[in-house]
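Listed next as structure tokens is one chain, alone, in the form predicted alone.
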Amino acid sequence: MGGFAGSHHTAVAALEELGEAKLIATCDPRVKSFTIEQQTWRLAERGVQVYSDYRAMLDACHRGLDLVVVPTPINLHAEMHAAVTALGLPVYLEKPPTLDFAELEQMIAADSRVRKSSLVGFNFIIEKPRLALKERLLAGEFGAIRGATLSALWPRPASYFSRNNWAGRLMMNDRIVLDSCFGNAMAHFVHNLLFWAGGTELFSWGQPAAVRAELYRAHAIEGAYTFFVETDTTSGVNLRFALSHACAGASTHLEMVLCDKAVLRYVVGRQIEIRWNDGRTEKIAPEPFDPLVENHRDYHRYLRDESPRPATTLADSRAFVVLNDLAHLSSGHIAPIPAALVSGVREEKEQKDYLHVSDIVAAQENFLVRGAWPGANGWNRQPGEVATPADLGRFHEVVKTMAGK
């Protein structure tokens, strides 16, 4: 019931107020720790049954359900998805579905036994301005796509990495986790960039053909929380990603799509600009958008046969999961950011401590604009090797080595 699951409860409650949904049951293994939340959501008044084991909940309630929402830790997604689909029920599965390419294929197979496909909750694919721009891209209005970039800096305090037992982990109990800014916190935006680079259909994603990456850590964690990743897609589009939690101050993120006739600049929830090569600038005002409410609504429309497909299926997630896995393969190890570049920052208002890399903004710009890797420019590591989908057979062993297994 905590974390993002609480946000799902709030979204479903809002839809219930509008007569668009009805929450039947919910579950948490530490249900007694969430008495305040249960009162806030008025679960007893709404007739919502509360369980401490999801298997008991499914056994008792499955005949009265239309779908099950799974907003749980990454390492539980496959197990819970399998249990729900075995009952013939579709799943609203929080992103990422898994970060193990082999496990994803098992989940896709499990999904095939249900009449309706599961939704993977990458939140921003259904934004109307995004879909309208993608249609214009496909129509050729901006010319051919030559490349796209994603820059994102989201400060996270030291406490972020101790909030649960899987934060910042590569593996748990010999299972892949790969929690990171790239694979989890900022996964929406990574998935967005692949969406821009898709094929000839609206709901399509660019498929990684060759990946190079340098992964870093500043915090005392197992995984990486600073990523520099480059991939060429099978259609020849170059994508670059520079993401980090090793920063302080305001959060920033920017998706850019580089076309023959224009550059598209997209900041979720804030601004959308088209900068034409002839000097024109076109600005599009983002519409008010509650991602969870609207994603639930969109999935409900699909389940009622009012739309042809979910925004993102498990199969649609292949590009994202493979890209994340190839980034780890390419990097080979997670390098420490040089200590001389890292300083502690105390935010007195929040009473929280952050680590900040002094040249993080410059390192991102040099990589995204000039293709200059930080390892060769003061961050003191060898470049990552080129990894392709043919290398995925080595993925599990490489992650085990990274995790010291």
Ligand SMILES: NC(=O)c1ccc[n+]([C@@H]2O[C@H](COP(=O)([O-])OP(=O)(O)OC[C@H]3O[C@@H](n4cnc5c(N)ncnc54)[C@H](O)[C@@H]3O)[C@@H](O)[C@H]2O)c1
The other form holds:
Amino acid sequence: MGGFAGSHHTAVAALEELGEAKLIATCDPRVKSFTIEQQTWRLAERGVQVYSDYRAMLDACHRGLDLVVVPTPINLHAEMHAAVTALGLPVYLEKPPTLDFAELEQMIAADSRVRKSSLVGFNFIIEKPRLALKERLLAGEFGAIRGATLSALWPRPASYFSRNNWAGRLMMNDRIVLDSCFGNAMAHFVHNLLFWAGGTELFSWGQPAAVRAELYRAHAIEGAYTFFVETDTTSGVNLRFALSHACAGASTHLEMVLCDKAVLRYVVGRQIEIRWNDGRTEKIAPEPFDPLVENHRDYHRYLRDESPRPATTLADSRAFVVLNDLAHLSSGHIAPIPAALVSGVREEKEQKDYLHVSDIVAAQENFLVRGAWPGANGWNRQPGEVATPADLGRFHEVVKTMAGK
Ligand SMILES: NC(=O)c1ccc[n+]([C@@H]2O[C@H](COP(=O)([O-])OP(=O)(O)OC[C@H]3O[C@@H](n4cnc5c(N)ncnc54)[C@H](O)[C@@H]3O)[C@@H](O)[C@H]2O)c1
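Starting from the form predicted alone above, please write out the structure of the form predicted in complex with this ligand.
Then the entire complex follows, led off by the chain already shown.
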């Protein structure tokens, strides 16, 4: 009921108002902490049954359900997906499905027991302008795709890392968590970049062939919240990612796709531009888009056999999960950002505290445009080693070492 689950409640209630869905039951182990929310969502008037244990909820209600929404902490996704699919039901599973490539394979196997595939809720794959632009890319209008870059700076206050017991954790109870900006909050954009670099099908994602990465932390947490990652895909497209939460001020994010005849610039929710090499600029207005309402609708269409596939299946998430795991393998350790570059920023209006890295914008630009790694340019760390999918066998050991186990 809390965190992003609250947003799902709001979206499902809106669809229920329109007669497009009906919420049968919900659960949260901290159900008593959400009395105000339960009143706001009018759960009693709507006849929604409320449980504190998801197993009791599934036992009591599964015969009356078409799908189960799982917007819970990442480390619970696999067990909940397994319990739901064992009952023959599909899942609207929040992204990331898991951040452990081996667990993802188990989830893909579990999903095959159900007639309909589960959806992984990466928000932006179904955006109409994105799909239209990818169709044009595949038709060859912009020439061959050579590379793509993602830059994202999303400030997160100190309180973000203490909002629950899994934020910033690499492992919990000997299980992989790997919470980070790359694997969690900005995972949408990483998955989007892989989507631009996919194969010849519309719904396809570039597969990482070789990855190099440098991972950093500024906050006193176990995991990494500043990532520099480069991969070549199996089809030879070079992708660079520079992401951080160690910043203050306004949030920025930009997906850029570099083609022979044009550069595509895509800023979710704000701006879409095609900058042609001949000097023309084509602007495409982003449409108003409620990610949750629209993703629920899109998934319902698939469940009613009105569309051929969900936007992202578990198998479609392989590229993202493997890239995340290879980035950790390549980096080998999480380096502290030199203290001289980090300062505290108090935002009085919000009453929140941020850490800001003074050269974060320049470090991102140097990496994305020139391929210059921060470790060799003032951030004082050894470069990451090249990691390929053949190295995944070492992944669990490397994460354990990173977590000091
Ligand atoms: N799509 C998006 O834009 C978006 C945005 C934010 C978060 N998310 C995703 O949503 C998921 C949840 O993230 P969060 O930050 O809201 O997490 P959270 O820790 O706030 O947990 C969400 C809710 O799950 C409940 N929960 C915990 N254990 C449970 C259990 N055993 N059974 C039932 N409920 C349980 C918690 O009490 C809480 O109310 C993650 O996968 C995250 O990546 C997606």
